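Next up: just one chain, as structure tokens, the form predicted on its own.
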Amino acid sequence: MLTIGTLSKKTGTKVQTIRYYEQIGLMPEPGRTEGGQRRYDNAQLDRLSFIRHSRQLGFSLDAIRELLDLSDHPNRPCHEADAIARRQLKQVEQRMARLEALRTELKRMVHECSGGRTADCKVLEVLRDHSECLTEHDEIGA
């Protein structure tokens, strides 16, 4: 049996995050000692590792909840898990495209800056007037 501190260290998850996952039902309530300390078994360690890795891959908590449900029912077909992963991949690809547009625009702004006075600064000019931008990047940072 593991303490919450040991579970935290083994998974790289903060103690407060583990408690949060328990509150929202991603992690089951752990057993407790007579003194009220939480105790976790290997199944809970595996579950938290699954959650942590899913978060690192950018899955939302709702998607993780769906994936955990699928994982808890090993006889179900995996096409649902595949669909969730494909949806996440699509979102990542969309973000990457928007970030690439941002990168292109920022590189252009920096390249066109002459290093003179701020009154003639291309960076400040583009920031003041969105029509000066050459790429579409409206959704980033909104």
Second form
Protein chains: 2
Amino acid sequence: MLTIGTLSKKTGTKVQTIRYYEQIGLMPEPGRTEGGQRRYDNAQLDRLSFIRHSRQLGFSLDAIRELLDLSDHPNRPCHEADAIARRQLKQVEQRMARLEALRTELKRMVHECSGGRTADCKVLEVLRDHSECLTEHDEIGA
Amino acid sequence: MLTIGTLSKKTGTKVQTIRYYEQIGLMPEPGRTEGGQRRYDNAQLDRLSFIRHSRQLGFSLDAIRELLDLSDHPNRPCHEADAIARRQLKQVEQRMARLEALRTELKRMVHECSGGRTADCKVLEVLRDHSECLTEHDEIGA
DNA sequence: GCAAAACCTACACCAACTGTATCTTTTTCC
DNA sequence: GGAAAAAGATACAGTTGGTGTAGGTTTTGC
Ligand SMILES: [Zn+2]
Ligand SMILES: [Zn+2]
Ligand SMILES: [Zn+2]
Ligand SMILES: [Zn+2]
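Now show me the form predicted in complex with the DNA, since the one above was the form predicted on its own.
Entire complex below, previous chain first.
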């Protein structure tokens, strides 16, 4: 039986985060001591490791919820899990494309500025006027 | 004089977002009509365009605040603005490197799964066991 | 002059946590 | 055995950058 602190160390997850996962129903409610402290078993350790590893690969908590559910049913076909992963791959590739465009613009503005007064700063000039950009970049965020 | 709705259309910013920027002090308080409605001038239009364009290039609102401040002082040296842009470029490159690693792993797990039961699913197998990964990917998020 | 469109404030909510305050339980050490 | 320290408990606020909704007021167009 593991305390929450031990589980935290073993998985590299903050104690609060573990309680948060329990709160949103991603981790099951563990057993408790007489005094009310949480105690975990190895199944829960595995589950938390799965969650953390999935997070490191960028899956959302909602996706992880589905993946965990599929993992809990060994006899179901796996195409749903594969679809989730393919979706994630696609999203990663979209983000990369967007970042690539940003990188181009940022590099250009940094390299073209030769210092001086802010009135003549190339960085600020580009920020003021998108027509100086070579690429489009409509969507914000993500 | 522009209404908030006109400003919204001209800059592609939601009305609520404009009010939000005012609330956090990024946009100045505009003039008001007798009845209390906001009215903007061209300087404010420029400022909002600057903010939006900077957001599209991935700058944080805090960074934008600094950039706006620098832009408001034409005689100051511009190295601070350049430093902010270089920092942003670095962050973009870090994110790209991280996404590149994720892409490698995701591609591999998707391509190696040949369908079947979830018990034999390569996707789920990798999520369960990081030792099947080729890269490290410690930090979560961003 | 009246309806519709646009505006107003105030508050709640999103992801995915993290931090803080206050209190209780458990462990450790003499 | 008993004090002190470490760890755990709950509850709630804050983070980033907004978005959505409710309920009411102003402006505009005909
Ligand atoms: Zn410069
Ligand atoms: Zn641009
Ligand atoms: Zn599969
Ligand atoms: Zn891995």
